[in-house]
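Only one chain comes next, encoded as structure tokens, the form predicted alone.
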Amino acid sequence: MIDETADGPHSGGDMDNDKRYTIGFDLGGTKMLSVVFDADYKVIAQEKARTPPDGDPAVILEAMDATVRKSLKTAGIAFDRVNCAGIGVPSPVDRAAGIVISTPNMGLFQYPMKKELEAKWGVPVFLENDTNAGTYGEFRRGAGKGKKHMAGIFVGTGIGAGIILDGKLYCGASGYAGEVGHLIIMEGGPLCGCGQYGCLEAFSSRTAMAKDAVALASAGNMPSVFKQAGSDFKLYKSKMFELGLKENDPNVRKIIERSAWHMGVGMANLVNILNPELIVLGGGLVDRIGMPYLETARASMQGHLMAGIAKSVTVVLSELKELAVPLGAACIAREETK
């Protein structure tokens, strides 16, 4: 069992106890959360903002500096107690000069966010990946606490996946590692947002899902609670999919089904080359819709497996939810601070 309090695999050293406040941030494309964490890592408080979407960096910037002095206000905490501050960003980054390396919706390119948010915080800042930090939160502090070899998956508008090998982050020779969604699992299949041809996440994902109703809708198929979305598949949210589940919509029910058999299969080919003894499953569309989803996806990816291997990995639900990347990028920062 991990010991919750002490230093992690990132190992850092005491906190000074007037700064027992530590700062969790999960930047999305079209929300951002800050969370701000007691020395037990406790919720002290937390606020939600919209993501600009003009993809202008200081304007995002801004967003962020001004949701956590929000967050901040609302815990009645002054910046002076925070010790750090862990960023969870939808980009690989490079993690000893704290730049985001690339986010093609927000514009943020070679960006340098550590230093930026460093100069207007006064704390250390910490960056990740945030499927890597959601990963590590349900690692640390949620659903794989006392694990060693797991891997955490999240769904939502592509497929991101994080991984622990022998109770340490991986990240690869050069930070990319966890791409799950862009294993192909269909040689010519359809076509994927990275430009390649039958990745998982082309037919895992929310968007892949969205496409799928939108074929319905041209079909004279349109479930009920699309009605508004149309034809436009970017309007389609994991709520509607949710309602439509418990409405006992069929063709809802068939969506979820092939994004969650496909998964079965990414799953699948995830256990055949490293071998971990637990998947998390998280993300915006699993949370939502929860045991159909793993139920399928499980049985999928243990009918793509040899029967030795399948028994020997657990398949469960993200514990911490939207609070997995904040928790995890939080744990990263106390741990590597000083």
Second form
Protein chains: 2
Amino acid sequence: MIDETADGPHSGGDMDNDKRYTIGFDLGGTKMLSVVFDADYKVIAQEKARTPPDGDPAVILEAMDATVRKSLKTAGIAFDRVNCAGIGVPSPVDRAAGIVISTPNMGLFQYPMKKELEAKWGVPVFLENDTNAGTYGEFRRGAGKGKKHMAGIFVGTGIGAGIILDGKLYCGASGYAGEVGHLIIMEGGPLCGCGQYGCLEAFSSRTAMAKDAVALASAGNMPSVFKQAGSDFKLYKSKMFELGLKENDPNVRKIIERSAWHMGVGMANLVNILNPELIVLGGGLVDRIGMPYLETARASMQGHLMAGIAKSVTVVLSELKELAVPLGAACIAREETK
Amino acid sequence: MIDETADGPHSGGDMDNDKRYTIGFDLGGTKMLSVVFDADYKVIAQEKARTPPDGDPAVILEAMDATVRKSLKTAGIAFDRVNCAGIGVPSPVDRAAGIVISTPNMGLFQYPMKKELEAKWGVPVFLENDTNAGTYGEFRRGAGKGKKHMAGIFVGTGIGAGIILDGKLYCGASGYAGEVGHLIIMEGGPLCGCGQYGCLEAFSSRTAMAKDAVALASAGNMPSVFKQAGSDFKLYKSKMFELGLKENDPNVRKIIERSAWHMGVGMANLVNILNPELIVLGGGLVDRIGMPYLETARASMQGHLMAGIAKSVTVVLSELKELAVPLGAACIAREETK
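Could you please show the structure of the form predicted together with a further copy of the same chain, as a counterpart to the form predicted alone just displayed?
Every component of the complex follows; first up is the chain already shown.
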């Protein structure tokens, strides 16, 4: 067995050695991921499942429970050896009360998830907004180790962010901080899903990119990798953009570059307000595209900042990728139970 | 004499009663203001002077010294009864080293102002960026009393801001936080003095408003209050916009509304990132126009935010107005010398 002391400051000095495992969980709109971490945050097992689409909280809870138990079974670990669980959810959360405030896509409103899961599992459960959890994961154990002021920006269906200031997660006066996706970068620009015109999300999310792809489809000017999805923008996945880039399709490249370029404007705005040392770019889309996305976004960001401040910030890719949220949630849970 | 204990937490318990006065100083690009505060931050005397325009640091220092001594003389207080001095400067500062980093208009670059003034005055001197100092003044003794998360935005020749998070001034990883004037709110919008297109400052500063006024002049469509300034946009003062609004001139009203409306977009961006409880609007232009500016900016901000977050923030006018910077600088100095 691994020496408990190897875990450093997060070990919880008086934690029972028998209870040395932590669950980190990422509850997404389309899929969920349960990860069993040991005391050193090494991955012992992980399990993915579809998030039930019908929006019934009890059904979602059932699926979460089954996925966690499956990951523990794979790890060969009984629930009584788990010390706590951290859950990343796509919603603002009331941390103290353990309530998911609102996930429009999933039908969870003011839902007491902490209480429900603690009743099922018999261990302390902590909720955190998913992009906050992902940023915290990168800060503790990923690309942001040793930094004090940083932000994580995650690009997928939408765009979310987490903020670390002075070495602590910053959530704002009422838990809404980090709404980078709804920064207005072009008044009167394209309509965003939130109802505003010109939000970053309306330019740079995978949804915005899919709308560009659909425009090509409607003009009969379709990259081969997009053929299957055609005119239904819901069918466009990050993987298709990755493949199109590998095939060097000029239209796919344009769509990616446009997303990354406008992302750079949003990043410049974030930097002008917060002056962080580091921005970590992640999320499904960026994890797939990688360096070409990063390089365009960084060049745009630097070009949209004054020289002094442009030099003050580094931009890197997520190190933890899809483990960022579960790991961050697990760190938060373990630090809270210390 | 006022009871020392009335000053509460800022009094400095072991401060000599003979040394109960603090200098707060606002060094601006065109004028400077020295204020003598007593232990309760009551204004004992204040003195204004023109900032020498020739950009010679020694000449500026001389003028600062003369203005401070004049304010002390008006107050009837000798320098040996001053405990410390706080100086707000229109530049990022190195607080620890007491250095003014760069004020392009005034010729101060890497200038050791703390050391120079301490040599002249024999009291501890502290430097702070002016918009940070102004925000701190509102936070401690003005419109932001009792708040934990707030921002101050100051509109004049340019647009600057200060940020208070968790009850402390937040300056970022390298002192650049709060560059609200250079938020890009419209990619490809009007050119800003910084060389970028579409910055908030290019829409909402007094300089931007003066450019609109000049456009009217060149079309021969001149409100009477603008006649004197004509086509030279440097001659447009906040007072002229105030007068035009009082005369109910429709073009002046449009110029003010445009500034305030775009300011609301910048404020929405700030709120989306920081989720503050309060925004205080001040600076020469807003202090003059007052409620009409505030109401338009607030309506625009709320219209550009999602409902939940829009309800979480209050917007008010500066209470301290031109005393905000000297008072904030004095508070910082006194808290640093405790």
